[in-house]
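Next up: a single chain in structure tokens, the form predicted alone.
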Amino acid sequence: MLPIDDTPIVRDGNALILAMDHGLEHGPVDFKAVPEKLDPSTVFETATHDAVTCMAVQKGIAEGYYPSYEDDVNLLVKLNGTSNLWMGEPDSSVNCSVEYAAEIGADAVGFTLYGGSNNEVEMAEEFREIHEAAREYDLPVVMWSYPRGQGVKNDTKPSTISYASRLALELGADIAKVKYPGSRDAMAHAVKSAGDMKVVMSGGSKKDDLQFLSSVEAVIDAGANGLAVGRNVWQRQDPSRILDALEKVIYEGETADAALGE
């Protein structure tokens, strides 16, 4: 893994990745409650918040919108992704090369790997190619490590999440994005399984403020390094309020209650 603490995508050893690859992965349904967010520029505006270390988007969004925000937002280009229309065994098409991501200004690249899928071997080989190419550009690599498919019965089982973080370490990722395994102790084991590699929690579907921040507090207390979050930020009518609170929890070690002023 690279020493990435001095790279743009890390602040004080931690990271808050604002993800907006949902238009591809989930479709417009994720924007139903906040139709104004169909315009990617509104989420780029949110990403200018000091708490956000980078914004993760697919190639087309990066091409079309990042030039207007390159002075205020660090860019993570997601190199693979698949629509929710796909009904086969979990897989993810490679939609962008490392070389092109670097050309359009990426500060890091991201890649999803579905461990346990019938397509795991092919995806791991694809990851090898992008990982080695990213090293040539000194770009950190974030793995969306999501065990899923016929080989996985419960994708948030503690042992499965620990395997997810270990898989990312073994294959060379600099940061693993994993789901929350349900408790602080289970997350601590996933972090330990990752060695010196950074681990961040997937934000998941929208929850109320305290419930969401309490899980982030548990993750930080477990030794993880932050969050990769989308809906729990930009689906809110006032994203800056939750980002203010996340800044306190992730970088300042405050409790969820204190961060919310409760």
Given for the second form:
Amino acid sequence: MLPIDDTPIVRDGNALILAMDHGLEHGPVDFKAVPEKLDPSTVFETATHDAVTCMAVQKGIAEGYYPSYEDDVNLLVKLNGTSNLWMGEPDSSVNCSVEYAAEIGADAVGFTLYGGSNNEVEMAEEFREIHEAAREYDLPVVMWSYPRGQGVKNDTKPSTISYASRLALELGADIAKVKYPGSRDAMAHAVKSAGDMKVVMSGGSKKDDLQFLSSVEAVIDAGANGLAVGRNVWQRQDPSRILDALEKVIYEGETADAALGE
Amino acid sequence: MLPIDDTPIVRDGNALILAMDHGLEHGPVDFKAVPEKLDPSTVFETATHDAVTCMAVQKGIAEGYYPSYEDDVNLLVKLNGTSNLWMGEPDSSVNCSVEYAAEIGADAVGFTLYGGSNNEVEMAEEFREIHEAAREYDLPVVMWSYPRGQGVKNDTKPSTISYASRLALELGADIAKVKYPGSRDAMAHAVKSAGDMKVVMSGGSKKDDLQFLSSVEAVIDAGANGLAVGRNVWQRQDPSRILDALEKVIYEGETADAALGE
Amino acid sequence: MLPIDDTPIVRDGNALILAMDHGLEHGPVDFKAVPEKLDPSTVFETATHDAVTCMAVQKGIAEGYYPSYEDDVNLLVKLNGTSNLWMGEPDSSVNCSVEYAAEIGADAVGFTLYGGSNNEVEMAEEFREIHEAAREYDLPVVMWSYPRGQGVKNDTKPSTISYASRLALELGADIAKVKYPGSRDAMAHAVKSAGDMKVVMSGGSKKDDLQFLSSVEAVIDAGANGLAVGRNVWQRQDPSRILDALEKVIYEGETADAALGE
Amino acid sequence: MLPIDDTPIVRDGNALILAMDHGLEHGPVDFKAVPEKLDPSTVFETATHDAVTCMAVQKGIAEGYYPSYEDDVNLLVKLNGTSNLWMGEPDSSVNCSVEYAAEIGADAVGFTLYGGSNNEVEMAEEFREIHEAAREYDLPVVMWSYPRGQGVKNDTKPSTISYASRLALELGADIAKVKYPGSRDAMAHAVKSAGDMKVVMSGGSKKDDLQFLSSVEAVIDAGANGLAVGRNVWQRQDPSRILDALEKVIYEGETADAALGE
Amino acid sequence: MLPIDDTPIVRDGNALILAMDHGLEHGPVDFKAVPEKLDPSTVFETATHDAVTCMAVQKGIAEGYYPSYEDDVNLLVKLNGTSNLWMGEPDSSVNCSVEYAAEIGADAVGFTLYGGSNNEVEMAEEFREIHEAAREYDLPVVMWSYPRGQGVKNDTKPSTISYASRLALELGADIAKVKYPGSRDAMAHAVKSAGDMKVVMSGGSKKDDLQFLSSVEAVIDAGANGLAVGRNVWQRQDPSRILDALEKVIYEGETADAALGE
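Target state, the form predicted in complex with a further copy of the same chain; input state, the form predicted alone:
The complete assembly is shown below, putting the previous chain first.
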């Protein structure tokens, strides 16, 4: 963890990371209801919203589409990831080097660590290399800290999420992305476990507006620093409406109700 | 994915890759009916046809035969591949470095990824290295994107093929070579899943002229960019006749019937 | 083993290493009774006590918090470590390079070796690389020498602890951190097995003051060179009180009773 | 495959490789009847015969004995090889780098590939590195192409041997050493499968003069380029007598009968 | 194998290597009867005897104690070795690089190869790297050639020991250290299998003076070049008495009886 408040991926101390690596991680199924979003341009357009501090994509999407958006969007290159065709213990191939991410304009890099997987040791060592290379390029490092695999029975219970955020701190991440542990208090503990490091919640599968914003409100209220979100934004009819509301909750401290104008 | 319309392996936005790596992948059996084709020169001769945008071979064939054809044929060096004596989970040894491929005159490189294999993670990491090296040499990268192995029950069902083309886009390929998913609509979805990246169909085992050309017609009609073909060309009596027809279907938008002059 | 009496991590020939890598190795459970210690600053404050010759933390804690304490605390970066979510044979990922440890101000480095684990060979080879790199940076190397795994039935029996300290000597460590083998005589043998290399006792889980100090007294009396301690210091209400007592036992040769003023 | 007719290991387009790596591959048993041949000098003496285009040995034999024979013998350093104490799937450790082989005077290098072994992928990748390094040193590469292991039921059936010679061509070898597939016609097919690459037969265990020379005659008649032989030469009473005969069969096109003067 | 008669580790063509890596390989048990020998200085003192051509230790012992003996003792750094807590197939971690061994004053390096172990291939490849690096530093290479593991039923039968010495020759060692195969004739065969390379006998566990010296006499008589010995020297009351006798047997060709003055 280094101070990252002055980097482009943070706004007023918080962050909203718009992620679209679902084509790799989940495959076509996530686009079934919104086939037009198979075109990455559509999500880059959404990412130009002021609420979004950066867009997280894999290397191929970055090199293909970012050149048209580099003035309007900050780029986080997700460095690892694996298809859900994978049947082995949770693992994630390193698909992009830090050097190449920097070359194609990355403002930050992301990395998934599956603590508790039989591949945890190998993944943590890959993280070391990426972390130290990122320091040379002054790129903030976001860890998708997702305990999963043989050693993890329940991947969203409070102690698991607190362990997840702590792992990210101990290993050197600048921001941890963790799942919601079910309550505001559990999230507060996960934030406390992360010391001075920033913690953002993972958006997860699509929910209705109020339910989703309420969880974000709880997360911000618990001291966390925002959200990394995909489906709950770009699977919506009107992504900018939910981004308007998220902007109010994340950066202006409004309640979910107020933000929705209800 | 980078823009590759100006590279030698593309003609009017489309491509016809003539492949002859069957001696490695399948062994002598593919040459049983056409033993004269064991001599790679015969297929290089075929590759001088204007319809062919490049010829795909393994390193050994490239260094041995390409010097005689470098003025008339564009070379794609297939960088990995494995014999069918291999009994393990689908895998492919990296038989040639990008550096060496460039040295022997490659205009493009090719790489097989078996998504869903227990070797997917390792293969994707090999792809990363090859992709980033290819960028340094300005060589387009074609991915043979073939989901196969423990995680894949049906390797040609529509969702698998759409996942295959998406994997290629996300990981940085410039062209994805995928199998035919059984219908024009499924192919159209696979093309859409690939965003702006080009998709070509894999030729597969030998079919009769009309059946084969009709599938190519469907593929072009679905928005794909051509074909990577081996047996359906060089196992034929008269390869130039089918290449004449393919030229009409792929680059001039003719129907299979019209192209065959029927 | 090189002479290290003149390095900052030794005082009058002995050492007291205050460790706080429990967030990684054990997770939130170690902080249950002392949640305020989730903030690493609180333990760095404790480490400013004169009794402490260095503080041992993982890379992330070091880069985040050490800049505020570099004038008052000596830093040992623990280079490997793994979460207790890990279900495999004892292993430890290398989370920090020697180069990066030096860059963020390390005065020494630490490394865990699980002799007897099925990963012993791999870990010993990682130790080789770290040891030789540390020699280039003139950084003392502390080995957490913990026999554990398939080859170890009882990890604190005397012969195991003597083997542990000998392993550290043979492989090149400057200080071995070993568990208490149950008696002063067994500790004396472990010290003798280490030749001229320093040996410190591992603090272990929290005990009452007298019991804890008595074991330290026995260890010093056995010829060992101090203590590497975490929970028995920072899990206490008043860490400086126990550090005052440890200072007397470790550096001034007082008895536990005398040091506690009882 | 590059043109190698002008290199020292070829004579009039053909080659006779005298191999003595049996001490590694088979152990003392091969020397039981000829214990004096445990002294490698005796075989180097034999290799000075004009019929021999190069002698194939492992690194240790090369660095110890070649200095006395470098004016009279061409050296092929066999880069991999394993003892027959090995119980795993067929594999071969890389015992010498191309760089070191060149340094000690190699005129060519050799490498075993066990196609069909569960180690095929790893071995082929080792071959890639060796092949590309050999190109930098202008050293011809001979592949001992021996399908063996889980994927191979019969390692000398015609289709296996044709696959073996084709593998060598596809992967970039300059000469393939294959076993005799049992008939002249099968050998002719294996030669044809190798395109313009040279193919030599593996000598195998000791046979009587006429039987051995007749197989060589058949091999030459089938279009192959000679022989890599060990036991059938140096296990004989009078190696120069069989070499005289081999010279006639391999380079002068004589029959076995004529060559033996029978 | 290179000529090494002019190197410091050979005297009149023969060698006596005093080994003390038992603290790593066997643990404290070997020091039970002689606890004072846990102090490596005591064995270095013994190594100053003129009969000893070099002392073999692991890296940690070398860097800690050799500086006091560099004028009086020649140093062989044993580069690999593993604790006997290890439960896997025979293996040995590489604990020291050749570069570091040279830096701390090594006159030679040593390496264990377990032929027949499931780790044989990996160990042989580690040996390749060490051998070639040692050539750059002009350091003789001694191979502890110990067939062991799944492929070896009897690790001291004559054919196994002859295979062991041959393996060392083929792979490039300058001296092979092998176990005694039970008879003078079997040793003579093992020596013959090694060609011009030197062979020394491994001392093994402690025996009485005459029995031990008689085996050394037989070994020298068989044409071998000496001894690598640990316990049979430093576990004795008076190591210099046995060294006096060994000097006579190894360098002056005396019988065991004569050397003991009996």
